[in-house]
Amino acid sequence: MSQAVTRSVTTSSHGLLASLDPLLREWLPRQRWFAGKGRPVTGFSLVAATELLPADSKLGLYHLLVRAHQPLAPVQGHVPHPGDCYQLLIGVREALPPRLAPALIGHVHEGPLAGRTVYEALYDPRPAEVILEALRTQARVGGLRFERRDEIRPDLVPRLVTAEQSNSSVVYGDTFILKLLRRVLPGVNPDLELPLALAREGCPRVPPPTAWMTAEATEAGAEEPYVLGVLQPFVQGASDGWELALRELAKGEDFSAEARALGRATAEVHTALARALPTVTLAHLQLQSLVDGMTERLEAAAQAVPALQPYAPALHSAFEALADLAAEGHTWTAQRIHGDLHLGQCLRSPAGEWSLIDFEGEPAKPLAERRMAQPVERDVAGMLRSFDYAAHSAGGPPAPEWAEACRAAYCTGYAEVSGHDPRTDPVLLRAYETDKAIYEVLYEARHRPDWLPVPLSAVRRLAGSAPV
């Protein structure tokens, strides 16, 4: 790879972090992908630092893995949470040109970068080119490892995707898109694991990974590497499923044909995952554990959101009905699934083909939980809730008939491919949809109170009766 990609930082690493500390405390919590909003950052610890372009040149580039420490972090198993680890790409210049003004982190006053300006490097084409070149040449730089399955053309022009998202993405010449994970964990990440498995199965509904980057684990207790990013083919001209649904609804257009096609695409992905990876049978004990988790989430949400409390007994019955079936000896098949499926995780190509993307799962959950086998109804329930959200979000009055037509068409399409209509397992599907709506109530109450009526309308429907 390029001679500019140099070395792992050693002796000056902690001096480097100390000099960046006051700037990162201000900048990091403002980022869309920062998970610890609402709690101040009290300090940082360095997990790894690698110099990708020499800092003493006109343009420097550091790759950092930094753990952010915050008070009142969640407690897991009575062990204090160590703080989230974030992947940072820090550019270093004497001064920023006007085009990079939105990327500014700040001006360094002490330490090895004193007198220099540091910024979010992904806004700058040259650092983004360095990452692609490292992937193309399968570089090894310090603890960083760059791997690829397929050839990558050199000299593709990069551009940062500026839409709000929970990670960062760079498009290279309308040929590839690189998704850089921001909050990273050691271990097998489903965002790489599942697309690789689907590529081996020849599933056309998920863009196959072209290349990926990892970092060696350096902290005590961490044995597996960190997955840092995945490069995949860019679906040029594709429409985001959420935006497409809202446009069609705003025009008064029927969306059920697209929903049916999306159901077929989802089933293709599920059947390919079932071939590629092990499936398991969920019996009474496993189902009871699942129901217990749903019940706990309901009770916590009802305590936090008073508007949910009148419906709690009826919602609880949805979970009890599932537990009763399990107690009677019913079993269910579980497999690897998408884990966070909604319209925004789907792309429609100009030719009308649907793709599923972003297999990371719910980022707030531990990797082990995200990699668990689960019934496919969980993904289906997520998509059914997404149609309901779209029906309330197009700017006009709610359109429940539109949502219901989409929901039915989606399940029909799913059955055409899989041979299994999710509606034939109404107890399991209702439990998952109820669990998802409860999550939405809690999320909206905390972050977007104006949106709270959307999941509450679903809660009323799922409760199946007036408030107690």
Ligand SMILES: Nc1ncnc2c1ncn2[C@@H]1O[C@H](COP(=O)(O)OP(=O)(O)O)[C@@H](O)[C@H]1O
Contents of the next structure:
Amino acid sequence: MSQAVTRSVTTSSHGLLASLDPLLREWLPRQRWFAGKGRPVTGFSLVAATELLPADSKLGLYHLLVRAHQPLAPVQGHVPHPGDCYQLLIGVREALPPRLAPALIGHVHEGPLAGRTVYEALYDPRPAEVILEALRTQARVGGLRFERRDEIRPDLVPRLVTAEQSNSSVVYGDTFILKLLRRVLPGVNPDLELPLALAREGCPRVPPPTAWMTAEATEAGAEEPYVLGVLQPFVQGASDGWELALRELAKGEDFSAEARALGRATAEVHTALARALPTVTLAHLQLQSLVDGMTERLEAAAQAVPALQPYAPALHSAFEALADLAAEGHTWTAQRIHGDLHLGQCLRSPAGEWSLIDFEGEPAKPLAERRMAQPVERDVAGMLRSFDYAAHSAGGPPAPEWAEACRAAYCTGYAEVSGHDPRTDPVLLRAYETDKAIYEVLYEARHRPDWLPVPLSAVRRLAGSAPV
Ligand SMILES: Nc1ncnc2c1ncn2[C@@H]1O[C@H](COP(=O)(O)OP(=O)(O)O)[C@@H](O)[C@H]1O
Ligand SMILES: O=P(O)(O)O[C@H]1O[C@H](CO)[C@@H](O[C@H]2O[C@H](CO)[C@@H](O)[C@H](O)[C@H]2O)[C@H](O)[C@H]1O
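What would the structure be for the form predicted in complex with the named molecule, given that what you showed me was the form predicted alone?
Every chain and every other molecule in the complex is listed next, the one we just looked at coming first.
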């Protein structure tokens, strides 16, 4: 199958993009993983194009990195944002068989692919096999580079994961799962960096990367490769922490034993990361900039979501208390953390072992910010918020005692492994929990307005008003 991987396109790739342009303008904004929702796409530029299966054969396959131009893109400093770069796998056929109908991008009318049909190739087993084969054989095709740490068995059958995701994943024979990043950036990506560091430490709580793919940077100013995807062992029969928590809640069951195991798992990951990568001390100046960030996020969220405004002064006090401690000379240790931890990022195997996944951090933030050392309390606060979310989302009346028991058990488990009980730093923990609840208010207002009452009830609690 390795002969399938053919050549890199150097000529006519701009003609290729021009012919796809009208189809992509319509298709791309409809994708769950498209990050620029609500702003029109006015055009594209090609960052890289690689032909993985000859386009003039029965089934062609292009790997494209395409920058989507959106003129109202946010302004960062004074530099206009160039638009996000997306990874696309485009299949090319004469016509689509009915099973591939959901994958349709459109029919091409002009240019090198005129008369043919293009589609999202990950729905199609053959293109998905080509990617696995390239990883297995450590192929280099044009600017694409496929690398691996461990052996990969040939001929594993692929299936696309259809769950709502920020990226796209393919499971191969229930043995591996490949996550293809959609919005890609040049530079070290924590979704590969941290699991690799944890694998080197022998930490069993995170599936170790088996293989990964990158693309050479081709644009001016971008020197480091783009990380495009990571293959890791698939945890068979796993349930995620969110599903499990809701299931137990629905049965009226306590979840604190699992919460304690999750606290232990988080601490195992944190202690391994602290061994693997540098830790730093945060003193007054660094704390002030952390508090400034929290304050800015609160102000922006209160502007966007008026329901937050009555609580803003009380929420500010959580951040001021942290700034006061720093001004008194208190210091904190910071290290690499998960960065976006919640119950949905925790997988439990049928044997009861927990794994943490998805170390990408908050995808909307720049890589440099996502890779900064931070206090572990930030991850802890994410999990504490998640237990509260579950207690308010299970369908029945809110179950605050259930959440409280989980929150306490989680911290106990964390302390058992790390020797540090996050509750011993209540000011920092409260500031992070407040910051996360504010983030969630904004997230829900934008994406799931029906869920807004969930973080708002936490906002009321954190602001010192009567809990609901
Ligand atoms: N190693 C794994 N084993 C089993 N399932 C996994 C594994 N990694 C991810 N998944 C499943 O794939 C989903 C998406 O993975 P994730 O890394 O969170 O992607 P995204 O960043 O797109 O949300 C997870 O919610 C989980 O159900
Ligand atoms: O898709 P991501 O994992 O990057 O996270 C985003 O979506 C999450 C929802 O899917 C959102 O999480 C919030 O809702 C969860 C329940 O659906 C809950 O467990 C989390 O605690 C809560 O924050 C997350 O905030 C958002 O970044």
